[in-house]
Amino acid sequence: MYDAPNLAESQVTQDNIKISARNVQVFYADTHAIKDVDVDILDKTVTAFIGPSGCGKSTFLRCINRMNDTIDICKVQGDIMLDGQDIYDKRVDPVQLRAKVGMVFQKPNPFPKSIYDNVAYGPRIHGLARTKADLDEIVEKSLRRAALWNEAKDRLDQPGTGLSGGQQQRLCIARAVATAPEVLLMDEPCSALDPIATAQVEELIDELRQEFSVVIVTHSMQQAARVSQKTAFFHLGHLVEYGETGQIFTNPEDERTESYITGRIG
């Protein structure tokens, strides 16, 4: 089952929480669809949102970047604070902000464009490289991240859209992690993955967490608990509760999270 470290609540310090959220509310127009979100999520650990559809988890993945920004009828309020910086502040460049919160999607998204390109294509329009050899660094260095770069390295001039489903998702992580970020959000990485391909998904996340703080979005419980240290129960919009995984799933506080976990409502 899941991997948890030992990290009790009273070693939780200020300074492995990478992103604090407070009072967060999301509206699509007059829908409320978050509400009075609070919760920190921790430095190197990853953290899984669980809930049913519909119930707030992607949308508020979404906050941490701020993708919803590119949503007209969107309006997010509250405090989401990146290592102590307000991301919703006027002077942050949202550009800027997804080099270092990098994010998977659900279905592998790879460009048009060479597998090299795939990956450079970050490094270049933030300026990581200054030159080809620096460039070349950057993308052995993210496919080896991605464990993709022993199937990858004789075809790096083919297109990334010629891969099979599971490598396109690596290459996606790849690119996602050449911009150097710090967090990595991953909205249901494996929904559209066969089990073959889920299983080295999962294992890639677990060895990213040495690294970057990961929030995985995932509709399979089984894939909360085997890749997650830490659990946020979304419902209906609410997080109804947030904690170790291992005590989520065995001995949860709140008995909607009862509930969802043992198959009544969802």
Second form
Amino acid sequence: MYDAPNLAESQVTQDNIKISARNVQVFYADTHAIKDVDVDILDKTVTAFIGPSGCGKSTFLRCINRMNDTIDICKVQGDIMLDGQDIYDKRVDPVQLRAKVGMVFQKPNPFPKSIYDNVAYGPRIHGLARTKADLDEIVEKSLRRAALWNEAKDRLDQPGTGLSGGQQQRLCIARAVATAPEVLLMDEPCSALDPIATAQVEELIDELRQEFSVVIVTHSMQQAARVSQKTAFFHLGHLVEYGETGQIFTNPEDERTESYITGRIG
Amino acid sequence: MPLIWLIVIVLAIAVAGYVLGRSRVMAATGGDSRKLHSLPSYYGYNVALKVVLPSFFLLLVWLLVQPVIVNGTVAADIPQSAIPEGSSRDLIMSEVRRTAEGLDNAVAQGIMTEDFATNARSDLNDVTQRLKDAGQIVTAQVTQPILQAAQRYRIMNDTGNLILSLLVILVAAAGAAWSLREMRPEFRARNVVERVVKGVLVAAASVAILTTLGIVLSLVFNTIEFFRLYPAGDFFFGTAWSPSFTGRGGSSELGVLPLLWGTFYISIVALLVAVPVGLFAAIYLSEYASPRVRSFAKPMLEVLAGIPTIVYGLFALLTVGPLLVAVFGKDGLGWMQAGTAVMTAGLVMGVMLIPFVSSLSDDIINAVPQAMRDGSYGLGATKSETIRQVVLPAALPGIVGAILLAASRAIGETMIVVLGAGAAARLSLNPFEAMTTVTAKIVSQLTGDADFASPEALVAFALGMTLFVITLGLNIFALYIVRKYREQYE
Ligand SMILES: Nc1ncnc2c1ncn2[C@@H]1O[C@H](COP(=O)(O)OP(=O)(O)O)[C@@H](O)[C@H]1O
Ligand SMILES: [Mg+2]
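Can you give me the structure for the form predicted in complex with its partner chain, which would complement the form predicted on its own we have just seen?
To see the whole picture, the full complex is given below, headed by that same chain.
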């Protein structure tokens, strides 16, 4: 029915858990958006979150780097551990956490700055480069990883907003990568892109897996099948099923999962 | 017939036309509005508009033209002998108008009959006495030529008004009849109404533009007149401002430089106060304040913008000036002679400008998309890093625009300067000395018994023109900046 995961290799070591969530509840004022979610996200793995619109995928994703803190009415309960450390602990600075857990958004949102300054933004803030040469190197490396170097190397001083949609999204990925995060969260990163740009970003995600743990929210089940090793299916705020991507797509345990991937709900 | 009645009648015809026009097309289709080209109400509006627009246009033009014609005719008929020594035709005419008005009121009060008022052979003493009895202001004995002219004036106006009423009602009725004949189902009533709406909007826009044009033209002519009497070089490059008050002689020095310097010095002090405070207030309000704080702090700040500048002037004169003297004056640092100084006016003007800067900047900062902030937070930036490096650069063109707008206000401000900075035109660097600005001098040159043909009075127009050109330049510059940055950021 779906292509077997071709880019993704399915052998992952089970014992390197990067993020572990237990009993997570999220409320927007009175709306209970996430209910009792338990999940273990592995290091150096691409994990896909799938599910119908409004089921809470983005909300849960934003819990992992505490982006929900910027929404006044949002309340998060439960435990989310990053490398065994509770990220909602009072001693954890969300700003530092976000440097470790990068995020790429649904709509490309380059800053109104030059391409170079967009990529250099994170390294400058976190003092990752000691000299200008260091910074140049980080920028080049990040742009190369985002497969944007060849297109952008001659126009580094031009505004990032002048790029095409697909290029902008790759710029945002380069920007996130430049901060040297350990986890990369991507909320429907391809939904505003054309098929060619999508293919480039998917290839990129597979490469990023060498170093990071990647969590990607996607509406496209083909995309989930192509890029991820693990898949989590959300429905109405519940985590219905979580397992090997191949398993979920070929042999789902829950009938809601089956209905969704065969197109009956969603 | 009073004007209000005329207007009411025309409106009544319009309403009747609306109802008739609507029902007429409905009847033509047997009550099925789907067979009409437009919605039924458009047919009604169509009739009403064709009643109202031409008749009100006629009314407006007539009301503007009639007084000119009547005045002219009556004035021309006053014999030269009736104008006393040292008086003029204009003065006699105002006497005539006063008398005519007095007669009107006296008739209205029943002190004299209409016949008596119009009788050319009435006894002058009697008329004067009766007018006085009626409580009308009559400067002196009403003379025969004045009484005659006044009577003529009344008759012409009455006839004019009567013809006007008849014509307006006729035009309204004709409009109704003509447009009702057009009301067939296939008539494109909606398109006509659309065109009329557009026309009305265009007319409104033209009023604004034409007024500006009129202002500029009046300035230009008087400025040219001034430069005929006073050399332009001395005006633009003269470093002294000392108009002579008594003589109409050529002893005045009218150099604009001290005034421009005062204007810029005070404006710069004002902007140094208003820009940082206003901008920081805007950043606090839009980025840090909780909705509750924001909901009362923002209106509070905007109240500042509603305070009349004369009140700020009083504040400068009574509070800020003495306060500064206490610190920097003889008893303090000894830099300041009196309360009126560049510093006093500049500080108070700065306070006045805070809400302009903050309110505009707040709107602009709020318009920066949340996605920008999210992007920055997502990379581990703190709030102030995000504001400094992402939000403010994105909002910069708008903020620059807000600052230049505030600068325009500062340059044009008068009352605070008059009360806070003094009246001495001076080229000095000391901010604790009294100085004055272009606007304050425009006022002082035109108030009092100014002779409008002297360079001392006409210089006000040259000053106004200079100011106009400067603020225009500033605004064009602001637009240019905003455009340039917008291209870069969008
Ligand atoms: N900022 C917010 N304020 C209030 N409710 C929200 C907000 N964001 C999301 N929600 C609600 O939370 C639920 C989950 O939304 P979301 O996580 O965006 O779903 P998904 O990303 O799976 O489409 C929805 O019911 C949505 O209405
Ligand atoms: Mg979403």
